[in-house]
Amino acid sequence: MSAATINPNEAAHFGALAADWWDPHGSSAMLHKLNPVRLAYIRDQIDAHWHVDARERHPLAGRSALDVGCGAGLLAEPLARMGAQVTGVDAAPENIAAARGHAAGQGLAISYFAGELAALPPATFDLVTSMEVVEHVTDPAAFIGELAGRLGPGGLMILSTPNRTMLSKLLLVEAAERVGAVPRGTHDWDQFLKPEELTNLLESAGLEVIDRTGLSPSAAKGFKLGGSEALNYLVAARWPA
């Protein structure tokens, strides 16, 4: 990146994850409980940005996909499957290195590079997503900017991240590190952004903030989309018409 953003010791937590990131019960058990509540946001922004039949099984069929802190593929392998062709790119070359051999595994031909997004070949993609990721990088700004670049006319990007508030700092980060819900050191609760900072970021990156809603636990379904913010939320976003 025009700004390096990598925080070198956020790369080393997560690629030493990376062997067991595909287990449903392992360490990323909590991306695994996550993962259908975020995939159901993307594909309702989807249908709502391109106009696109929710009963069509390949909605972005002729399109291209930036999945940016990608891990070992959790989200790029279903974008692959509605129909992308998928660039995946992440810190940590332990966490690509376990991604190209499950979508090899899987069938699926996704392109993916380890390093600064900087790195990658000049392009940018229809649909940009970075989940939880801008809360691990050491300049948000600049990582917002560079996520901007990538994103072309028309395009859609969709973020998620833990909000900052007590309730996240009691529950996301005390709470669940020590109960080992997730690894610790995984979250640093400082880093975390309220949604007016992150709408400011994209803002000021020139972008328009078109959606906005909450991720939060759930009885029945482990997460939930809509209702309160305080924990994690997602937003969309797109260039001005």
Contents of the next structure:
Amino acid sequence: MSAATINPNEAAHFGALAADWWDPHGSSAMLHKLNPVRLAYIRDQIDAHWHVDARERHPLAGRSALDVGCGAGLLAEPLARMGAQVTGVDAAPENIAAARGHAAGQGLAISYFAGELAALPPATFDLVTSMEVVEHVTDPAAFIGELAGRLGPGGLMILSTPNRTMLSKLLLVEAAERVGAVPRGTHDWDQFLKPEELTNLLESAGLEVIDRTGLSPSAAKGFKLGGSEALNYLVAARWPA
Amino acid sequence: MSETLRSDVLISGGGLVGQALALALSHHGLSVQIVDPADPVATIAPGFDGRASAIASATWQMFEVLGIAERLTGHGCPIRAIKVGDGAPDSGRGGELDFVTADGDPPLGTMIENRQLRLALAAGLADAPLVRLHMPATVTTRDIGVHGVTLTLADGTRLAAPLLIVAEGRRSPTRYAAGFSIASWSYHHHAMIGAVAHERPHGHVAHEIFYPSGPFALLPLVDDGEGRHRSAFVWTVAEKDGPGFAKLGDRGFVAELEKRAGGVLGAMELVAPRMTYPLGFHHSASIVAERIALVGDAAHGIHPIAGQGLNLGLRDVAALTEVLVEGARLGLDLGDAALLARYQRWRGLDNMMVSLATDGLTRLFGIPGRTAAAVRRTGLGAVQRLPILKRFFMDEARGEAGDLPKLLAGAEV
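What would the structure be for the form predicted in complex with its partner chain, given that what you showed me was the form predicted on its own?
Next comes the full complex, and the chain you just saw is listed first.
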């Protein structure tokens, strides 16, 4: 992986927020509300991909998972509780320190690495996830290529990212950041990818996109799956059969 | 240092609601530890709890799923009609409002003696390998930490879980200690509760009579082993009259009961110990805090007039089970703030509505005087004539109002 995929300013921005990651009322409040909805999507994709019973408590038992841009472990920890052997990577050392501390408190064994994905010992994983990261890297094509390089045979990749629409510019970058729902400086709208652009990047890396689902605000539940992709969307991909 | 016993959740309080919650969670694969200072053998002894509960049909659906219903076979008496009036049934003012179920419809509720509920739950828990009972046991320290809750028992055993569920009843010590703010008031009335055998069959009819001195209810029970017809009674009297009635001998008490029942059931005889409870209303504005969730009477205590207290608690059980089981399947920390917020959103409003409705009912019917009686009659007449209102009251009684948790629809999560 080339160092160019990590935007140093972005890493510093999130690193500064590290201490607040696990405070459901702090600057990551939006992420805590979003997390169960994203997890519901990930769980559905896991069940469909590996034919797991939806009631199974440990659907990832015996599988390995890699979360890239793991922050303080908001996704890595649930994946570990679902039974996976989890590795989390993040560019900001402050995040990794917060993640290690939190996982220890929770009694979860997760391998965390600060820095480049390339610095990780050569290994591939059954599940590769990267939530809200591709819009923050300087070279998305190279980044997707790196992720594909970590996806083992028969594996499943799940990504989420904001769409580049007038709505996301208005709501996500302008409104949400200004009212403090999302920390200032989190998003650079010009770097957002449209669903077709992300699909093209994944296909260029040799992957097959198997599902794409919108994630939109809901008055009753905060966020819901399905419906509009205009704000944010999730993508699942695998190696072609 | 003594051992630490870990589970998915800890439940403080092994009463009806706490035990039903433990069964529901373990049925879905979650491990539970219950801690309670009461001796479980004492709580199922005859005479410990002479009350009976009206189980709403939605609640009964959950009992079916959890295997409790089959353990209650032969102990449930379906309520097919509710007669509401503001005078004795034989006074010509005793049946202003009749909620009657159509043939084939579920009953308005099923009356069950609490002792039978306790026996069925205890038998269910004995067959639930994921539930561990610490009863009787006293908690000496309670540590609510960033990553979980640890309870230390008097014998030094430590119990740990990501979430502490408080099912301690209306005077919940954990709720007080955790600083929940509670709205509460007393109705300045006592409820005298018990069961009678009576001459004539009740025909599966419940009577709710709003006397100026306080509401009086007769609720049908199944016949006993000797074939005697039985009903439970909930008789509310003013606080100042409570001690007088308590001193009354059984014979005098029964004579008063017969007078209020207006002779519809014939001669009566006490068959369960009389118990007296002070009546109050309390409602916790929030039912969750960091790594704590309140269920049942710890969260809300309402007037027993409509027999909805236990049903509200069991609706908490159904909703919290769904929230936690779904959370566990997503790998979430079971004390996760987003999960608890979902439980709060789901149950907060329903509890508030039912609490305020029963409080309003109590106040409307608690006002003495001729004008108030006329207003009541007009109000009841209006309900009787308006199918929509009637449907609402019947659905409330059945427990089918609001966004229904899966268990209350008879499905697993």
